[in-house]
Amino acid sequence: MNEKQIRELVEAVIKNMDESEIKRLAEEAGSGSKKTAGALQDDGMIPDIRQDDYTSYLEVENPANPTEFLRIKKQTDARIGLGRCGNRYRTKAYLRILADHAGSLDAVMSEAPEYLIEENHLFPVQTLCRDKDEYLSRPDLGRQFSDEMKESIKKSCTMDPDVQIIISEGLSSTAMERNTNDLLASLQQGLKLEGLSSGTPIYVKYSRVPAMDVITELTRAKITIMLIGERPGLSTYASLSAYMTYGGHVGMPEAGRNVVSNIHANGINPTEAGAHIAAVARKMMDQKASGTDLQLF
């Protein structure tokens, strides 16, 4: 259908409408404009759609048991009960997906905030990765350090600590930014209460998890804890995990690690996570074991 045919069709429809119908549509258009304007904040900005709690309401038409449906929905960040328009998402749900996708992309591609390194007195080092692109495309380089960097770690960091703490943005700088301060403070305090000494906290730029094994060998730490940003998803792109080993070494099997995951505002509270990680470290020290060899209960 070309532009001329479309115009003729619209004119024919309008001609067949009576005046009352035209007036009603005009009023609806006007009220819609007012409603949109009313949705703006006091500063004239559109509210951040990511602040909308989609777990608190249902958009499914005529649910059989809305109370139970909503109870289940409140237990998860998964996108359930969003409703649909034909075979597509509703506009609000679709916009939220786009916003969360943008947040996930930012989490991966952004660099770690430098102020966190300074505030928490972290000793900064870098793997063999030269930039973010190489970090994403060459995981092997994210596990290795140059000889100069290794010497710097041995020269500047405390040797033979009970616990070596390592922090990295990993695949989510957002996770590091939002969780580091509370988690690190709680962890360090918890280690003191457990009677465990901690070495110089180290920040590793462009790090993969096995980089912790290299640092373990360099510092001769008994227990190593790496706090690292996890691969983001659409509903959780600020999640951080703690990987823990006792007697870690390069080439050790993954079964030798313990993990405390989902540390973020809607998961495990960072402050509570720090205390829990310290308690696990105490068990590692007592049993001289980690991973599948550690008895947690």
The other form holds:
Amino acid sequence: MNEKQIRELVEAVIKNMDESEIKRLAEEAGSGSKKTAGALQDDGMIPDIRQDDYTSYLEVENPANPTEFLRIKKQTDARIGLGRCGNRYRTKAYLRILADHAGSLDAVMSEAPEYLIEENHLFPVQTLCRDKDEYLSRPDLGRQFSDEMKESIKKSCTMDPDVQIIISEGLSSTAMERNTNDLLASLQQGLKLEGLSSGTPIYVKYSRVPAMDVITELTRAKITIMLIGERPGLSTYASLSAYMTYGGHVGMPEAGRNVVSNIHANGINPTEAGAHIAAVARKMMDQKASGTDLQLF
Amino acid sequence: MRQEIFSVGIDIGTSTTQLIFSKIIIENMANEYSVPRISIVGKEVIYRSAIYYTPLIGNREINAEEIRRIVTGEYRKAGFRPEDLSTGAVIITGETARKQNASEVLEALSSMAGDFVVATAGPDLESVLAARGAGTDAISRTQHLTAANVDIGGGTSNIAVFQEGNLIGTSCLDIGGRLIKVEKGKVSYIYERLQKLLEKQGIFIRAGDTADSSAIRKACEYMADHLCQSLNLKKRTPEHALFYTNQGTPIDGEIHLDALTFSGGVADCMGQEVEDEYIYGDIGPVLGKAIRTNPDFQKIRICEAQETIRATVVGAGTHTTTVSGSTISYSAGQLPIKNMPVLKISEGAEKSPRLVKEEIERRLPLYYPEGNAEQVAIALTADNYTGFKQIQELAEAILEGAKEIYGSGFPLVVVTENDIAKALGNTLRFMLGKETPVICLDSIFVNDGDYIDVGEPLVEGSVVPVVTKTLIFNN
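How about the form predicted together with its partner chain, since we already have the form predicted on its own?
Below, the chain from earlier opens the complete complex, with every other chain and molecule after it.
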């Protein structure tokens, strides 16, 4: 069932309900959380069920110890304690899974928010992948550039910076859209405070993580930081990771990278993450090391 | 990553003076791929001093010289030098805090006991420390009870109530085992206010009289009865209000307690039968028995305290220190800073940077008793400031509002609840330039009017130890 079909179905169901039924359902849904409602709001819009914080309430009937259950439930995004109908999820929980799944698909499939390139003065390049399908099916092409592309990077970007910043949507355009501005601004400020020079920030379309090593070799950056969208899941599809190397090169072992993952509004706040990543870069510079060789404490 | 730090607790109480040394273990609890989350993962008392009678000169002054001798002696026995200690607390509690030279003694001790040992007092804090030392907060949290600890010392009884592990009330009464002293069969001392309250009940006890066992028993039963009233186990009588230390207030009358723990010296007397009731030269054993046999105390579940006579000092030595968030920003060489008053931005003013600026400007002068700028910590939740732009606007507001602080040569200290200190601190440092020192910490929960001490950085500079005084929050 695609999104259009779901919307048509929901609208058909709502049309067939009488007013009092809608009101009753709205009240019922409202008892779990104020933001939730299963029915139309005053402005005629269907509320976004993804705004509902399902970790904050319990829908199990007659729990033996609701306080403790809720305390445990709050620790995780996992869909527990949402009740059941026979051996199935309840409608609200099931719709939410569908919605989250759709959010993940959107994050992977949609093209990167290109307005961010101009806003943040990024130098845009592209790997050997020609389109999204090729990007998803050919990881090997996502880490290579054409000779012309390499030449243009060499020609247009600052050479020998302390730090080279690279941004890519990776597997989540949503992650890039939501986190780039705060993360980048905070990271650049942090690098200045740490006394590290930073080169021309580069945007790579259709990129896999090791593409950063090619760019490291081209700009001869000491440290390279790649901010890339993570593979989405059902609990979040807007999460971004920062991969970092010192002295990176093509073919380097993965153990040579540091990563700060889970950067998003409900994970590590992107602004705070940017400040933290700058401090890690300072440690890399001091120790001339990254990955498992870097002593963070 | 794992680091052990050492902490000292020194309690100079109405009847006894004690020390403990404890080990606090700090560890990064986050995985390799996250920003660090450095937390206190263990606390262990590693040395307990002997229990000394608090040395007094007459009834009005603490014998400072003798205290100094006790403390240096115990440091030597425990094998600790002041420089080994990262944190801790010296407190003067109960009736001793009312002695003429209490604050001088505190100050002298605090500077000699270690660079980061702080001086604190006050009945609310004492109640909380004793309860944490007794483990009442843990009982409340793990067993889902509303539980109170009653720490019955020589001069005061300190009550702290916890619900699901969270502090919901404190109280302090002038009820204790050494408010009447009995030596060689004679009453050698009686606390004036208690004497007057007893006289109204027709119980006459005067210093110099031969100790009248029946009168003393009645006096203790009367005090036990008022303890019951203070814990809502019994209806409060009109004169009950007179029992509260410094005209303090009782706990909320609506609180219904599920369980109690007893600590303090008198708690030890509750379990034991003694041949000579005045073996300690006071009425502790008589009071203990009066509480044990009081019918109203039979109605409530009594849990065993982890610590009794040492509860307050264990609380002071192990439960005062917290660590800041693990992503913080500070200029080198400014720490430690002790006794900083906290200016907490009100919830309403946090709504906009302009209101933040105005509130700081308006209230800062109230923190200058001499009229000149002093060190003040600006505190806020910062819940609504997460984006880079928002943080920049907040930083600008703080810089404008708090000009007097950093303009007078003090470091700018900002503490937040929300995890944004590194970004906010960086922004402040960026805007101010290198010459002006900035300290910005997060995961710090404080209230207006609190005082904080910030210690030297730990774990390769990732976190700093923080002690909050006058009110302590449970994380």
